[in-house]
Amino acid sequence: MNAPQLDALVASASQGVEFDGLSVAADSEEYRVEIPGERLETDEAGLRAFAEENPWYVSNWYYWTRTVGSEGARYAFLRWIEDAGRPVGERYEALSTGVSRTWGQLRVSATIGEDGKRRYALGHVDDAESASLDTYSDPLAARELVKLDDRGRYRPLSTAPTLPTGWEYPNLDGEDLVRTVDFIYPATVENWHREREGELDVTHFREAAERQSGIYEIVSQLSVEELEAAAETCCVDSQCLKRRQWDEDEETDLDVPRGDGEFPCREPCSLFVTAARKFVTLGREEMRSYEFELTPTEKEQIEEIIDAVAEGRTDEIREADLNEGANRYRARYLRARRMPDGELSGTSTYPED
């Protein structure tokens, strides 16, 4: 607590102060101050002395009401980081050594600074124990920082669980922390806050599909079974860190896990709509019967390859691990044996052509 903070508290007493267990009121020259377990009626000098003995209540009040501003998404997010439902003393003790929360693949940490100011650190959860990281201070730099994953591939979906590692923002104030998070996971803090306030405006799939035009109009033709397969493909935790809150429509839930993410997904995203368009065209093909000659192991190998590609595991399979069906040499051998002319088991896809 510093002198300006204490002066601000005394000046605010006539309007009344009620915040995080601190209560201060003034009537003419008389002051009433209260914290959990203690209550005092005194003059201004007594109020100042009481504050000097309990400085964390004053600096806490000042930080949240004057530095941060006591409303809105930023306020709620910063309070959530330090679990502000706890008593002030307990919270300050925890902040002295640092408290952390996980936001998607981000690790957000808060510590107590001079005169009760909070300082925040931001990085990848997997880098919590890393000693050599590239450090940043400009929130805007995060835009470029997260464009590519660790393998150098473009990330078309900001909330895909492919956030690159190797960087940190070690010292941010609350405003810059929220700005940085917003560059990495756009609108997640705002939508999280709206959900907590019961104000999240959800747009379900049918409504979103009706808005599409041009080549995307056909997404409205997606059946509920195809829609559920699409949601299982694109919207589960392994593909997106948001928690899906939209369904087919307001009355029809999708039988697909919504995800466990901290922040909600309020509508089908552009990537989902693009994928849905492709799924519609694939679903309009007529079924045909083909006859292939494969050994049981070859059939299982094809299934293992599809599974490995779908789960993004192909880079994890070691070249020397020939027990893996999706092993590169196993796949090349299968192709040499069963696709010598480029078609599986010599079976033409369009035999009538």
Contents of the next structure:
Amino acid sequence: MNAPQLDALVASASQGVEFDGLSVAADSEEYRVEIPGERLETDEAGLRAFAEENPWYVSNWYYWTRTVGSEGARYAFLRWIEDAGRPVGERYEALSTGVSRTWGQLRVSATIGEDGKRRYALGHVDDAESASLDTYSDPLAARELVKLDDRGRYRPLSTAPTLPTGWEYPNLDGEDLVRTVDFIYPATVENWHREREGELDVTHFREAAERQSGIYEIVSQLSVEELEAAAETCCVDSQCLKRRQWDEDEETDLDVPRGDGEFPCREPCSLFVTAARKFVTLGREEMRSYEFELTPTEKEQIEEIIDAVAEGRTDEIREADLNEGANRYRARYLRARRMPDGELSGTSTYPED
Amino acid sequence: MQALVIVGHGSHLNPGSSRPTFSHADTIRETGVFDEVREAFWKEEPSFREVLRTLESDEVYVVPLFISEGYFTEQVIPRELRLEGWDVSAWESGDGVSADHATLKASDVEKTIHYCGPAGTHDSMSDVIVRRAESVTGDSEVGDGFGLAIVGHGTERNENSAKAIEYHTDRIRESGRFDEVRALFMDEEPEVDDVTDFFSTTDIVVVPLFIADGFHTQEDIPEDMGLTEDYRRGYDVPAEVDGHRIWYSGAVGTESLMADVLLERAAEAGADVRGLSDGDASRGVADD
Ligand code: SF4
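Please could you give me the other form, the form predicted together with the partner chain, since above is the form predicted on its own?
The next block holds the full complex; its first chain is the one shown before.
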């Protein structure tokens, strides 16, 4: 607590203060002040003395009502970070050593700075113990920082679980913290807040599809079975950290797990709609029968290859691990043996041509 | 409080697509004129659907970083922003190049939205094209003895894209600064492939009216004009083609002066830009 904070408290007493267990009221020269377990009726000097003995209550009140401004998504998010439902004393104890929360793949930590001001640190969850990180302070830098994953590939979906590592924002104030998070996971804080307030405006698939125009108009043709497969393809936790809150429509839930993410997905995103458009065109083809000659192991190998690609595991398969079906030598051998002229088992895709 | 939102196309495939939007947004942030400046994209995040809720300001100026009036600026963006009662007639642009602005409410936020016409059809875009010619030639007086080709996509889905090209071509021609000024297209006549057929000047500056560099401006156009056999090997500036010297500038949208066009759009829609010195946001900012 510092002198301006105390002066602000005294000045606010006549309108009444009620915040996080601190209560102050004034009636002409008479003050009443209360914290859990203590209550005092006194004059201004007495109020000041009481505040000096309980500085945390004052600096806490000042930080939340004056520095942050007590409403909206930013306020709610910053309060959530320090689990502000707890008593002030307990919170200050915890903040003195630091408290952390996970937001997608972000780790947000809060500590107490001078006069109750919170300081925040932001980084990748996997970098919590890492010593050699590039440090940043400008929220705007986050846009470039998260554009590519650790393998150097472009990340078109901000909430894909491929957030790059190796960087940190060691010291942000509350406003810059929320701006930085908004550059990394845009609109997640706002939508999370709306959800907590019971005001999340979910747009279900059918309604979102209805709205599409141009080349995306056809996504409304997606059947419910295809929609289930599409959600399983794009929206599960291994692919996207948002928690899917949209379904086929208001009445019809999808069976695919929604995910355990902290922040909600309120409607199919542009990547999903683009994928859905492709799935509609794939679904237009008629099934036909093919006959292939493969050994049982070769059939399993094809399944293993599909699995490895679908799970993004191909990089993990060791060069010389010939027991892995999706190993490169195994795949090359299969191709050499079973794909003369590039077609599986020599079977033409369009035999009639 | 007032906010500026720059809305761009973005891309699922090309990480560079959003860079011009970011860099113009940063230029405008530095002026301090707006309490908030935010980028939003069709293919990236925040999406058009969710950008407005991330702002604290009650007055929001939305400027599309798009070249033409048409499908995106008239249908997609207003629909996705949930602008209530939007109708393209509010822009009073009968000819496809005269959009101004409209003031509306968005249905998911309590804010006033000033929806502006695209950067590409604003008059000051002609200045950006000329500035691009200056920067690629390294000559702030460029014009005498030079031809200027402004290159567009062509008709495709949207006939207005050609109108924007023609509009700036006419304006720059009328200014008399260059010996010759022509509009050329990628997929319709007159075609950029035959650029040297259309000019009698030895020197031709070629400026593509595109927002971001990508496939079209870095691969197709240089190869079509014969600047290079294979875009991966790059090309010279200027490059000799059929006895002409072609000064190819790359996408005009990366020119830093674009930030001024965005600011002018917002100012004309009523944004308070009094904090701005000389109305030139990009002064002293290096081109990149
Ligand atoms: S639609 Fe699916 S992939 Fe897209 S943001 Fe939502 S949960 Fe993620």
